[in-house]
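Shown next as structure tokens: one chain only, the form predicted on its own.
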Amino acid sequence: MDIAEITEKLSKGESASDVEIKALLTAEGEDRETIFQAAREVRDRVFGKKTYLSGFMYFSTYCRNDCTFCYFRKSNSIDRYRKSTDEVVKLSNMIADAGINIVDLTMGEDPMLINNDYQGLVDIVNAIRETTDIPIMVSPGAIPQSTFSRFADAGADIVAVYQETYNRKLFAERRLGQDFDFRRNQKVWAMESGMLAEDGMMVGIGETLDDRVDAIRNMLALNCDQVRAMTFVPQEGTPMEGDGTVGTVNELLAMAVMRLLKHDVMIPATLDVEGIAGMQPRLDAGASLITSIIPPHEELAGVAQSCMDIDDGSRSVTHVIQMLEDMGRRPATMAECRRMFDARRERVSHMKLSYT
């Protein structure tokens, strides 16, 4: 199957069959570079040389869930922390003042913050919005449908709830005791409330090639404005601690395919798998956003890599911007990011959404 022909028609906005997508996801050698180059060209046609920046704040590592792949699963005996509202507001303003475009408020499903219909998290979003106009992403886990409007009213712009896999059996094995449809519909409910939504797939958790195709198809069919792929990293103290990891090229190919299938989707280049060394390969695969930028010396953890490149400043915005400029790219301004979010939220408000 001719990879160049497939990428050319996708670059023109045409569709591809599952067989063609599988060919892209399993490409090797020069064919891979053909795919990555096509993804970069499509990305640059839509976004130019600007790249959006997202500051990651894992402000509570307490969680009621027992996901088999997660270091912060409930049954793992680890040190945990929970930042106060004042601390979160201070860090959010530090992120905004540093030139980062988005603050990503991530937490486990913390029983304390879940109390009273997530009032603790709603209060945090309100407090941030009172002090800065930075776009706010909330990553609260799976929440009741009625709660989304409260986040929107408080000033949140986008909700991230990762499905990880659209294979129902594998989902049940990895997200123990959780409801597939309830989690899938989080994205729909977020958009119904006037916010944007982010979905994500994990690569290397036991999925097949068909599963990867299905995950990409489903995430894009939901009309999420942001989608991501992330390579599984085995975590100490979890049932999957001894599992091997797949090469990150599978993540990169998934990113490039998503870019070719939906040209204007926001695709993150995560620093949470390979640290700062993983930034350029992901941008070269068509990413438009750098995520998991973490301020050093603030006692904040990552997810897949809880410590990598944080306190030495390698995941700081200063280092990221310098690397961007060395690549001939530039960081987006706060005003550009706000305009982008507002325009996309306006479009979402007119979309027809579907439930399972």
The other form holds:
Amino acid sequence: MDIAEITEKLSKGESASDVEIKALLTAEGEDRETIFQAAREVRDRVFGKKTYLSGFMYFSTYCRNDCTFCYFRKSNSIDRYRKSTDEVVKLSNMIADAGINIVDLTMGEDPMLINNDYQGLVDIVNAIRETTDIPIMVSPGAIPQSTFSRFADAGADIVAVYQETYNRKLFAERRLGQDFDFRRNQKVWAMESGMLAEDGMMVGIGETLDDRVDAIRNMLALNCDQVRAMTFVPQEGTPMEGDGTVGTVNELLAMAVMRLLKHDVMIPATLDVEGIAGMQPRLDAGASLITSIIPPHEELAGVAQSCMDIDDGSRSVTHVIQMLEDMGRRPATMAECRRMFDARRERVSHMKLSYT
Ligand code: SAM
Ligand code: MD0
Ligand code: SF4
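Now the other one: the form predicted together with 5-amino-D-isoleucine (MD0), given that the block above is the form predicted on its own.
Zooming out: every chain and molecule, the one shown earlier first.
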């Protein structure tokens, strides 16, 4: 199959068959570069050289769940922390002042924070919103339908809840004891409440090529404004510890395919899989924002790479911006990011009307 023909028609906004998508996802050699280049060109057509920056704050690492891939699963005996509301607000302001465009408030499904209908996180969002306009992402895990409006009212802009896979059997094996449909519906409920949604797939958790196509199709069909692919990183003390590290090319190809299938979607280049070394390959695969930027020396963890490149400052915003500029790209301003979020939320609110 001619890869260039497929990328050309996708670049023009035409569709592709599953067979063609599979050809892209399994491309080798020079064909890969053809795909990445097409993805970059489409990205630059929509976003120009602007790149959005997202600061990551894993503010509670306690969790009631037992996802088999996750270091922070409840059965793993590890040191955990929970930041106070004041600390989270202070760190969020620091992140905003440092020129980062988005703050991602992430927690394990911490019983203390779930208590009282997530009031702890609602308070944090309210307090941040009182002092800054910065777009706020919340990543609270799977929450009740009725709780979404509390986050929207407090000033949150986007909810991140990754399905990981749309294969129900694999989901049940990885997200033990969790409800597939309840998690899937999180994205719909976020959008119905006027916020945006981020979905995500994991690569290397036992999925087949067909599963990857299915995940990409499903995530885009939900109409999420942000979609991600993350390569599984084996974690000490978990059931998948011995599964071995896989290369990241399948993640990069999945990102490029998502870019080609939906030109204006936000796709993160995460620093959480390969640290700062992973930034450029992901931007080269068509990413439009950088996530998992973490300030050093604040005792904050990453997820898949809980400490890699944090305290030496390699995941700090100063270093990220310098590398970005070396690539001929530039960080977005907070005002640009705000405008983008407002425009997308406006579109989502009309989409909501068409649901009902
Ligand atoms: N607890 C919330 C949840 O599960 O939705 C939010 C935080 S959770 C740690 C965020 C995401 O990190 C997961 O959805 C998963 O995609 C990713 N993740 C967790 N462990 C990982 C690993 N070992 N390798 C790669 N990604 C991982
Ligand atoms: C990241 N470590 O962006 C973060 C995390 C949660 N919303 C995101 C997985 O890679
Ligand atoms: Fe908990 Fe999220 Fe880790 Fe699952 S992925 S164990 S819900 S922190």
